[in-house]
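Listed next as structure tokens is one chain, alone, in the form predicted alone.
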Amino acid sequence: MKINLAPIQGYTNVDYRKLHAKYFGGVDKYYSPYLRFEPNKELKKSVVKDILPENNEGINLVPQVLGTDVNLFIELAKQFEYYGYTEINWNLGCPYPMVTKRGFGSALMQTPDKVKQILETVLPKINIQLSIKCRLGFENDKEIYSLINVINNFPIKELTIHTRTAKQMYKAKANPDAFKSIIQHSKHKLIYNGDIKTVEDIVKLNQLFDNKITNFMIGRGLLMNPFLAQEIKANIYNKSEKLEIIRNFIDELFEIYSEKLQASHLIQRITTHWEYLSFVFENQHKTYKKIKKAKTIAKYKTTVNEIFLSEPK
């Protein structure tokens, strides 16, 4: 079984990926947060830096791109190929209005003919493999079938499906039953994504899919429990071991950010990670509340010490 870490803007940047691989492991493939390409707009240096091979050594990284301009798509694909990557992922799943109003991300699920035109133009001109990540649809979960009918005619590597519609964002429950009905319609390798938070979730999905799906993408579930990929692969840690690893992880992440960010931004950034990491602790709400109250570096360090010392082992 293969486990992929979903690309999550603001969380799974190069620093997080490297430290996740170092301390937790179990992830077979990491995806970068999307690189948006638009005419007359250069990619931000920070975005490019995030996917440079020398900054991602030891990580099986797939750069993800978002956009519709075929010339820029081809140019970017060739640049990734030059870097040594063998795969790029095209984002047809982002549900946020700032993206969809531009006709990017999940908005493209409403225009399968446009997807077809882009694939017809891009694929013959690139050597790197292309995979796609999408949702069940933009408005409803029937739109996926029109997209699959298009994609079936092209040699893409694999298709990852997040089992919500764009309109549902991340609030409604994922719909694995809809995914099951899709399996027989796709000619490509499918990857399931949506509401995987425990080993039991994987067990239930395997039963539902009759063990036909061997690759799963996990996003928030891995942020909430960074050991999840290892646990799915039957590598189990006791509570004491987990706390030691988490402490080393969050301390090193803090030090990395402290070299790049001013104090206020540093606290804000590290607090963002605790939003999910706090779920590892016995009282998630209390833990996260304490971190949010720490507004200075000194207070943050004191609070972290108190949290780890008071946590039952």
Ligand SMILES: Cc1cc2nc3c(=O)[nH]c(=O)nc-3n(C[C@H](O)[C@H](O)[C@H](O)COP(=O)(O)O)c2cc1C
Given for the second form:
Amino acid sequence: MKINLAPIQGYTNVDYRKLHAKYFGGVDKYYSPYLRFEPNKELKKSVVKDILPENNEGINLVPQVLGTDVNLFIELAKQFEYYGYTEINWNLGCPYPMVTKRGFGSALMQTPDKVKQILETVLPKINIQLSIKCRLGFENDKEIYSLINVINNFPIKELTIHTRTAKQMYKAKANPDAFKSIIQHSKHKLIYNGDIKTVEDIVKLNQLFDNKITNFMIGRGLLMNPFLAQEIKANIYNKSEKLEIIRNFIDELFEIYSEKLQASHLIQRITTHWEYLSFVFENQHKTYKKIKKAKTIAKYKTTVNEIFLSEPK
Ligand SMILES: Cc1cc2nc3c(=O)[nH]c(=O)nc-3n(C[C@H](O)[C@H](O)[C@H](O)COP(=O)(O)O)c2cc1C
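Please show me the structure of the same protein in the form predicted in complex with the named molecule, now that we have looked at it in the form predicted alone.
What follows is the whole complex; the chain from before opens it.
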């Protein structure tokens, strides 16, 4: 079984990915949060840094892109190929209006002809494999079928489906039953994504899919329990081992951020990670609340010490 870490803007940046691989492992493929390309707009420098190969040594990374301009798409794919990447992922799932209003991300699920045109133009001109990440649809979970009818005719590496519609954003329950019905329609390898939080979740999905799906993508479940990929692969840690690894991980992430960011940004950035990481602690809400209250570096450090010292082993 293969486990991929989902791209999550603001969380799974290069520093997180590197430290995740170093301290937790078990992830077969990491995806970068999307790099948006648009005519007359420079690529964001921080996003380019995020995918530079020298910053991602030792990580099996797939850069993800978002946009529709075919010339820029081809240019980027060539650049990634030059960097040594073997796969590029195209985002057809982003639900945010600032993206969909421009016809990008999940908006493309309502315009399969446009997807067809883009693939017809781009694929013959690139030598890197293209994979796609999409949702069940923009408005409803039937739209996926029109998209699959289109991409079945192209040599796509694989298709990851986040089993919600764009309208549902991130909070509604994922829909594995809808995914099950799609399996027989797709000519491509499918990767399931949505609401995997425990080993039992994977066991249930395997039953539902009759073991036909071997690749899973996990987002927030891995942010909450960074050991999850290892646990799925039957590598189990006891609580005190886990706490020690998490302590080393979060301290090193803090050090890396402190070399790059000013104090207020640093605290904001590290607090973001605790939103999910606090799940590891017995009282998740209290833990996250304590971290949120720490507004200076000194207070943050004392709070982290207290949290680890007071946690039952
Ligand atoms: C804050 C946030 C940012 C995200 N950024 C991206 C992104 O850049 N590209 C992408 O394809 N999906 C993005 N996603 C969606 C995730 O990759 C994933 O599909 C979604 O969270 C469902 O998986 P999960 O239930 O395992 O978290 C984002 C999700 C969240 C919550």
